[in-house]
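Consider the single chain below, provided in structure tokens and representing the form predicted on its own.
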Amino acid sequence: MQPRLQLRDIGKRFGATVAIERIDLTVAVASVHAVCGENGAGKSTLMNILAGVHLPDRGEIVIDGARVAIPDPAAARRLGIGMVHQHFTLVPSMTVAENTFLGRQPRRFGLLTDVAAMRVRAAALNERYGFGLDVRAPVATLSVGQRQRAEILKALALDSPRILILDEPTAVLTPREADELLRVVRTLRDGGTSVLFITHKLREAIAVSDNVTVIRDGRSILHRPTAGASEAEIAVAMVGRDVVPPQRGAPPVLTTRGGLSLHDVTVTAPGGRRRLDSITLSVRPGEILGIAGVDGNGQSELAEAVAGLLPVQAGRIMLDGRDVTRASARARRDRGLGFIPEDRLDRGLSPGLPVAENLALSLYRAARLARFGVVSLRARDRFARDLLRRFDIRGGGAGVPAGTLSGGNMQKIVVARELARRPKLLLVAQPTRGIDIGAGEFVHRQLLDAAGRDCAILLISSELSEVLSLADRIGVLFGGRLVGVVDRAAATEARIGAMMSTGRPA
């Protein structure tokens, strides 16, 4: 059978940076094709070429036997190509339905948007794929996982997509949501759609795909049927070496002073609903306390309350022996708090500023990059180059805008900056969301090293395996309540998973 898609000898540069050296890719009709590779390998650039976001410098694109040009996203849509981007492209002030049909709204009399018809069509799609969204809700009110589902709904609204590109679609989904998405992907394949599934989660790639291509350093280096492939084989092809995930060693010897403690902390939403309900917990210097839970059960609110970004209505927060309940975010940072937020673009970076500026943000005094209020650009750039080297941040150097880097390299910028502070408490939310297995291994080692320097770490993650491998103790959030804390020796995936799903101590 003639392939649905062929990419031949594709190449792309951004200035002096080679994003894609030479990539070939063939995708069959009605199949799921996984594309794997490290952050910065060229996966997202390749998909953006197919979606009309970038023009290739070299090569050709063939769809159903015909050579095509894709100069813009509108041309991609006309060819039946839909894409769900790694970073959200939704308009927060608009509803789910408005975002779903943005740019192609149903019309009345050829002029006015038919709001009722738009909502009906969006609701039908939502029900068909079981996404559980309120199509009338503004995107700004949705959780991260719900926003990802809204992005996918928007792509599926394209009439009979021939090719659907999913760029890290499960990066912000819970395991249950990810399983549901994989079911949707299989349904699309069975209906004749060819799906390009870009992912760092090798277990998912093997579970859902028919074929897999691995990209490394801008080149396609492995093509094979997924049947019979192992995670280890794909991981070695991705990074060029064996990957050994770090594990937490023996329980640390802990002191009783310092660290973080919360006493009956309560956070209430504007409508009166409790987002955090009397949370009491503590993290001591040198300890990693993991927080698990299904997305939307208070994890984001816990991180923002500790960081000083969300006011608490009751209770007390102590940091390094001092009450910081009413302290500003800056005062908490001055007290020793480092914060790696769950959404690197929204809270962790200024995408339009250079990498050097993002690495130096909030560190001008601590790293002695300024004197008498005047920043030394030479000192800043030297500081940035050192962090780029130590944290293996790739993508063009200190002067390029941070937003042009891959998701994993953007995450490394945030991790490097926060660890350069030598914090007393490191608040980490979803540290490996959307980054590859090699980068994840590196980030995990950095967290373990920080704990070894007596940094108290509060680790909030939807990746249960991540929490189980790193944390000394594991707490579970359910409905804004802390339903229990389990020592690492007694924690199993089944036990923690049961607490996450039932809200009851195991």
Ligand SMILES: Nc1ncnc2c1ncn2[C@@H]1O[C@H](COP(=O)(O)OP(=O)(O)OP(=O)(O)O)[C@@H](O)[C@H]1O
Second form
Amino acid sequence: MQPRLQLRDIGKRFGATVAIERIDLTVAVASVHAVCGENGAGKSTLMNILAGVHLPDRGEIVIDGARVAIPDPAAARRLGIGMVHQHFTLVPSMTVAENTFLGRQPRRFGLLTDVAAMRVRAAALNERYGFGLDVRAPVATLSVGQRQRAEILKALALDSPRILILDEPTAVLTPREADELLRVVRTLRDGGTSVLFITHKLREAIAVSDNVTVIRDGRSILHRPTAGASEAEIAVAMVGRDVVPPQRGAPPVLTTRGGLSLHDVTVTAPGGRRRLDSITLSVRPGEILGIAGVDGNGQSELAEAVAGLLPVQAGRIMLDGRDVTRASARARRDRGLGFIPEDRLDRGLSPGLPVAENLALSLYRAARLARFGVVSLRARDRFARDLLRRFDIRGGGAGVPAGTLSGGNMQKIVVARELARRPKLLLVAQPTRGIDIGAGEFVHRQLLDAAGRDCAILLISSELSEVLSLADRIGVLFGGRLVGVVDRAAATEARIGAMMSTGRPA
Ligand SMILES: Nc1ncnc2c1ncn2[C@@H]1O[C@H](COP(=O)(O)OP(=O)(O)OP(=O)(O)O)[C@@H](O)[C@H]1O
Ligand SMILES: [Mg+2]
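Return the structure block for the form predicted together with the ligand; the form predicted on its own was the one displayed.
Let us now look at the entire complex, which starts with that chain.
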């Protein structure tokens, strides 16, 4: 049978950066094709070429046997290509229905769009794919999982989707939402759509795809049917070596005083609902306390309360022997708090500023980059280059705007900056989300090293395996309450999983 899509000898550079050296890719009709590769390998660039966002410098695109040109996103849509981008693109103040047809309503002499018709069509799509969305709801009111489905709805609002591109669609989803999404992907495939599925979660790639292609440094280096492929084989192809996830050793002997403690910390939402309910916990210097739980059970509130971004209504927060309950975020940073937030790109980064500036942000005092209040640009750039090398952050160097880096490399900037401050307490949420398997291994090692230097680490993660391999003790959040804290020696996946789903100590 004729393939749905053939990419032949595609090449693309941005200025001096070669994003795609040479890629060939063939995708069958009615199949799921996983595309894997390290951060910066060229996955999103390739998909953006298919979606009409970028023009290739070289190569051929053949769809259902016909050679095509895709000069802009409208051309991609006419060819039946829909794309869900790596980062959210919906307009929060508009409804799901409005977003679904954004920029695609017929515009004639200022004639108003037919809102009712739009709603009906969006509702029909929603029904057909079983998304369970309220198409009249503003996107701002949706959960992350619902937003992701709304993004897909928008990508599917074509007459006949021949190709659907999903660029890391599950990165921000809970395991249950991710399973839901995989179900939708299979339904689409069974209906004849060819799905290109990009993910760093190799287990997922294997579970959902029929074929897999690995891209490394802008080259396609492995094509194979997924049946019979192992995570290890794909990882080795991606990274070029074996990936050995580090494991926490025996529990440390804690001698230093200080660290972080929370006493009966309560955060109430404006409506009066308790989002954090009497949380009491402590993390000593040199210790890693893991917080497991399904996303949305108070993890974000816990992180923000400790960081000083969310006021607490009751209770006390002690940092390194001082009461910081009412202290500003800035004052807490000055007392040695490092923060790697889960929404790094919104909260941790200025995309328009150079990489060097982003790495140095809020570091000037800590790293002595400034003298007499004046920042030495030479010192800043030296510092930045050192971090780029140590954290293997790729994509054009210290001078380029941070926003031009690949998604995972942007994440690494925030991780590198916060670790470089040598914090006394590191608050880290979802540290490996969106980064590749090799970089994830590296970040885990960095966290273990930081603990070895007596940093107290509060690690919040919805990846149970991450918590189990790094933490000395594991707490579970459920409905804003800390269900219990278990020593790692006594923590099994089954036990913690049960606490996560029932909200009761097990
Ligand atoms: N608009 C742009 N301007 C300059 N360089 C770019 C631009 N877009 C991408 N690049 C560069 O192209 C390379 C490939 O980036 P791409 O986003 O395709 O990687 P990726 O495989 O999707 O990585 P990730 O897993 O981190 O999302 C990177 O080096 C990146 O810095
Ligand atoms: Mg990408």
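Basically, rigid core = biggest C-alpha set you can superpose within 1.5 Å across the two forms. Residue numbers count along the first chain shown, from 1. Owing to the predicted nature of the structure, the values given are computational and were not obtained by experimental measurement.
Relative to the superposed rigid core, Gly321 undergoes a CA displacement smaller than 2 Å between the two forms. Shown in the overlay between the two forms, fitted on the rigid core, is a CA shift at Ala150 of 2 Å or greater. Core-superposed comparison between the two forms: the Cα of Ala124 travels 2 Å or more.
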